[in-house]
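This document starts with one chain, in the form predicted on its own, laid out as structure tokens.
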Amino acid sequence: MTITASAMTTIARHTVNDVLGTLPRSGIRRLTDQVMGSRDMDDAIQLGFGQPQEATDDLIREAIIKATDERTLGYTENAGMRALRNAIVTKLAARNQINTDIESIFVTPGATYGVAVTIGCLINPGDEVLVPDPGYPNFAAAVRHYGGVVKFYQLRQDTGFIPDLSQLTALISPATKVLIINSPGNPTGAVIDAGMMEQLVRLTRERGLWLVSDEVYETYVYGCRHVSPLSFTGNDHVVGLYSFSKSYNITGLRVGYVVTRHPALRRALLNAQELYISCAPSISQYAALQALADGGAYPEAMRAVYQQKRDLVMNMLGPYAGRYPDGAFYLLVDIGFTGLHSDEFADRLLRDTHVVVAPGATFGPSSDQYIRIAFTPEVEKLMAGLTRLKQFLSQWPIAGYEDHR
């Protein structure tokens, strides 16, 4: 059978992007629709999903009802509104020692966005990129369907999920364009020092790479300092991004933002806004707005409680618990001693037990032998749900620990 012109041409209308096309789910979201979409899981625990479970301050939702009252929902200006540019301006200084103006912050609908946008804004087809692994599954995703191409670099349990500086510098080629890190970490709740992060700054500013960096989770440090590498002279090279979702608890109102000095880098986003989102949703930077004028008293509550529950799952898992995370509010536990792939774990145990966690492939290629706990319900949900699994643990023996029970 012959194939005409014609036909092919019409053939070829009809495929779709080949990355968003062939992109794999998350198992998070797999795992999670599993459970919003049967009657038989009423009874099950999510601790796979990084949504705080706590109530969200009054003064954001009543700044919301304010800002319907006024009829104040229309277009902002592409980077944002100015009073909530300026409000950030000033927290950058207090919080994050980054001294910067008001030009250098575009507000997105959440800091996912962000990061898709900023790696849309830098890269180029074929252009690579450093991606951690384990780390968040979108950078892998928005680097790949912008054409670029995934290096990952290995952030190992015994090193503290800190990057390594001399295999970071083996992995750069005259095609690395981009590093991205995330301090603190999703999955690893690992917290990049003052020192690793001023080598990593230097590094980059050498190699003639853009640093982007993921500061989502800024807030959530328990025991250390949380350190942004804008903070560091010589940063022009340098991406901030950060979230309201996390720190404040509104992860449905979808707001964020990115900070970089760089004049090309500014002209990039502030036309990526334009073609893509006209403006983040007003409604939602009114809400910001308001939380930035608490002062930090709401994400210091939230840090508090996530540090009492941080303790509370390493000492419930024993032996299972692996290392402190020092930031962020995830655990990841190292399975490799069932024998089972992550996914295979993480439908088993929620088939056997109803508790729902992440599984460690959706972080990366080297990541199986973890799982990703989520300490984000509240205590009993949790404590429950951290019984089911340790339980669901004992049915593998581990050297030296006898009561698993």
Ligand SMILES: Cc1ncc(COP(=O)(O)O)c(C=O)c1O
Given for the second form:
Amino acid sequence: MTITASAMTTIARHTVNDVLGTLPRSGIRRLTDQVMGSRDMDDAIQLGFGQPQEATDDLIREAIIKATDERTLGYTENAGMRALRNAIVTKLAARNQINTDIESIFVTPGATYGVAVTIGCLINPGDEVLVPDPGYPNFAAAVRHYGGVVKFYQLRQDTGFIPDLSQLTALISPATKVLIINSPGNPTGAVIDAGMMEQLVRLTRERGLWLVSDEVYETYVYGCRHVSPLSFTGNDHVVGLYSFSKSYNITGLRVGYVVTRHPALRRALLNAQELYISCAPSISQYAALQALADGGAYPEAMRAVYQQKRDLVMNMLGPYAGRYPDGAFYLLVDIGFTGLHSDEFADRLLRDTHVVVAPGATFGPSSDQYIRIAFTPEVEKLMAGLTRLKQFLSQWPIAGYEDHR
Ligand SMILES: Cc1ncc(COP(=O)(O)O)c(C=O)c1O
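Please show me the structure of the same protein in the form predicted in complex with the named molecule, now that we have looked at it in the form predicted on its own.
Starting with the chain above, the whole complex follows.
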């Protein structure tokens, strides 16, 4: 069969977006699919997912029912309901020491969308963005999707997975536009303290960069304080990304918010809200309003539960425990001594022990020596999963390796 010139043009047009059409599937999803699609994985233990297993606050569930009873199912303002944005302004002042107004708040369907839309509003094709490695995979994916260039900066275990200022400075080029930070960090559990945060705010101000700060784990801090870069004055090029997902255990409701004082970015975000979503789901906004009305009792209870789980996991891991996570509900285990790539390690662990972990390679090009454990399951399952993991790890001698970490 011969293909005519016009048919060839049509075939060439039958392509999809280069980036979205070729993004690799996340390692976590790949492994989870194996568990879900298999009958003999009934006893599988999921240490791969960042979703708490505790019950959601009843008051939030009641707020959702009330909102549906009152038939409040219509569109809201593009930026989010005024009542919710007012409550967020109050929350930011009280808990984050951020002075702002409701024009600075954009309610989004989760921070997943918050990350993507913020990057989309900030960069043009060819702009460089500094992205943490290891870091939340969506940062790099969003940059690539909008035609930006990802420049990874390394977070090293021996410096507590905290950004290194001299490395950042060396990476900045005339094309660099944005620095992304994430504290408490996924997958590292590292928390950036006030001194370092101030330096990061100063560095980005002096070098004319945007600072995008992902704070979705803000309430999960253990024995230290969460610091928001927006609490420092004198830099209007700081953007804060927040979520109700983890703090209130409502990941499925898809609700979070972006905060910026910058007029041009506000305008771009408003246009993007109109273009992509019109508004965040109204029911979820009512749930978020109720969440803020509780004054922080639920997140505090969850924080205490997760501090205990963190301690339990670190004790159980013994020689395999890496750096103590000061926040979030993740920790990295260095598996370099096994000689396996993290994908291969995770595949074999799942095959042999039915435990799911996240392979480090998912989190960046220099993170292959790690696996990430999410200590989100209930305690019994968590302990069973760790027991299986430790037994699996014991096939390889660890002696001597610790010196090289
Ligand atoms: C660092 C980080 N940012 C954003 C998100 C997305 O959260 P949300 O449920 O609000 O979309 C996650 C989810 O795991 C995350 O780990």
